[in-house]
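Let's start with one chain on its own, the form predicted alone, as structure tokens.
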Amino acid sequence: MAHGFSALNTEVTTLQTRVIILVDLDYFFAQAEELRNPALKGKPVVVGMYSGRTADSGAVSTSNYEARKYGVKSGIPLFLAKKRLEGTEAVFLPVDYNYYEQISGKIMQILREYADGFEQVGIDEAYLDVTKRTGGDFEAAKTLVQEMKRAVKSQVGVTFSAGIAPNKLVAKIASDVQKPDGVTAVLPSEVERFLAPLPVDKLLGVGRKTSAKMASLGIKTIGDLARYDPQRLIEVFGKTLGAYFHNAANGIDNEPVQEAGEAESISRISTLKEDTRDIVAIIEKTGQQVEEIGKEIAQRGVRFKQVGIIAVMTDLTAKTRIQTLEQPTNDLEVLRKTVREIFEKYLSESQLEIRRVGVKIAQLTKEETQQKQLTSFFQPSNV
């Protein structure tokens, strides 16, 4: 980089030239079962969450591609999956989370070796920041992904699909383009062209209800959303979601790749009375957690700048979502409000019920360091 560049230009360039990879393990639970029993290869394999009420009650957690040819996908009732697979050699298996976690752990350990920054976001997904390792070169990133694929396949026996992009949001969408065992790279100059024609529900946070609401506004593609008046989006969806939809549609996402627990944090997690998607029940439980966290931050004399939620779903996958505040605070009302906003957004993304919920705060600073924090807030990297 030329020495004549200003500090602001340096920061902006850095943001624009990040190289982020999202690794998504292909049909993971079913693939893990094929790994354990190679005789399943070529047969429709369905891994289900059984409720125990009847032999067929429950939902599909994961299915392999042979089963998907018959319209069997995650979330549909098991009785319907069995109906669609009548007359085939279909194999139905219960979720074995401990086994899948062991396989996932081995894979994540391999992937970490290739990353400058690493963030596991579920049993079958991880983000890798490879900017330094690749020198910001997307071709080098493609080569790196192929090396990772060979390592994971030879050492564990599993395939994955990957998206390469300048940020996490676009990498996530790109990872879904070529499955299974594919790689899709989206260069910074291609982001707008890549996103524009996609249906708006490809964006995280746009579920069925939101998609229908957007359709009523004439928004059908991500390109439509990118061109839509941002002020009107805020009026319709609220400040947080409206701003998020505008930025996401324009491919803007500066959230760092950061290992959960990498920075000092305080968290609480507990089991709900029953599996639910009811925001009232979820907020009641997280409200108790906020109170407990409030006592700890008062005792320690700290403020927080990052708020996260943890959701353990009925298929036992653990999901985390993080939001960074404009400046550090110790205000519990801000924490409650932010936790609710993140959960509302997450519930619009997922159709599964939640079993356990958690609240986490991070980027902690001592009260006496607040002035330093406030001055650093206005540096170009936070613009």
Contents of the next structure:
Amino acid sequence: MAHGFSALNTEVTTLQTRVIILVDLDYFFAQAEELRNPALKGKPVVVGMYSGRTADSGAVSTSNYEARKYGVKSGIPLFLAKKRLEGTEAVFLPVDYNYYEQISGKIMQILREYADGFEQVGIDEAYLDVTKRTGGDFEAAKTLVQEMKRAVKSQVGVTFSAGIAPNKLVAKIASDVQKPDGVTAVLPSEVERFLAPLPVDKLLGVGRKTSAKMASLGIKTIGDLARYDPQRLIEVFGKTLGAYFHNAANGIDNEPVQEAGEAESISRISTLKEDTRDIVAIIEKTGQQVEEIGKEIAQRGVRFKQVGIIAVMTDLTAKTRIQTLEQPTNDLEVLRKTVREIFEKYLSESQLEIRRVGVKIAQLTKEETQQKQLTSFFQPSNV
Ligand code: TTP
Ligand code: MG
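Now show the form predicted in complex with thymidine-5'-triphosphate (TTP), given that the preceding structure was the form predicted alone.
Following is the full complex, with the preceding chain placed first.
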């Protein structure tokens, strides 16, 4: 096993139950407005995206909880919000994204200090992996959330709600249970009972169309979905989605908490001199791409854990194949060797000639975070 990697297509299995927190800032745009103008507190506050066509055309971005009592929430037309809030002291304000970003930035900086791994999602959400610092203990995580709440409240003046769970999927759903200023913890042993009664559209990726389709199969709750024959789900929704729905409904989610940049990928694609199935011609082309990718990763100081190839066939269909390494590396020999292996395998499966080829690396990590991960991985407590 040269270079310490094998052709495994699986992630390193999680060795310890994780403790993941999802922080979601409460009625964020409206709360930020209350922050700079405390006189707004207690009144219905509506922050709207004005389209500018007429004075009231546009939609509600968000509203505070006073306004929500009148049925005024994200997405409804502004004229309807005005109508529902007639006769109240309601205040309507336009979106000031730059200001919200400033507030969000301050909060994220505070939260980051409480996490082993941190991932901001959008302007008002962040995942924190606190497995290490809590020693896997959910009570310790609850205490940590209270500390975070106090810090954010006293230093910025904003409240948030949080979910604590063994993975991102459940933490996100849990964060929605008690709002505003709430915390909901779902222990590993409680995941099944917590999810079962919820409607399927609580799962990421289940929108109106999918939930209607599921309803026609007799699936209404996440519990129904969890019990449904996985083979049948794959027949109906395809392999990727079917498997995802089955796992998600059973509370299984191994997505790591990772810095936004880590989710990025680097790729190069170019056209071959002529359509071919000749591995030598393909390797010549991808060899140049590997060199270019090599320069970029050296410049950015990143390692990669996933290697992919792209093949655009003569009929212009694009195929990709991905292989996950055992551990992140910046070794270009590993990249070359893996690309060759994937292409050889691919050629043995497909009859068509190839027009364009590409190389892609993903699951990027910064050199220094990599160091940290390696030490934590080898700590006896994690084994
Ligand atoms: P959310 O977290 O969905 O909503 P919220 O923070 O306003 O309220 P909650 O207390 O329920 O978490 O979205 C975060 C921000 O994103 C929100 O303050 C405004 C913006 N947003 C829109 O601009 N349009 C939308 O449709 C939604 C849902 C949010
Ligand atoms: Mg929010």
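Think of the rigid core as the biggest set of C-alphas that the two forms share within 1.5 Å after superposition. Residue numbers count along the first chain shown, from 1. Given the structure is predicted, the values throughout are model-derived calculations rather than measurements.
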Threshold 2 Å Cα movement between these two forms at Pro44, rigid core reference: no
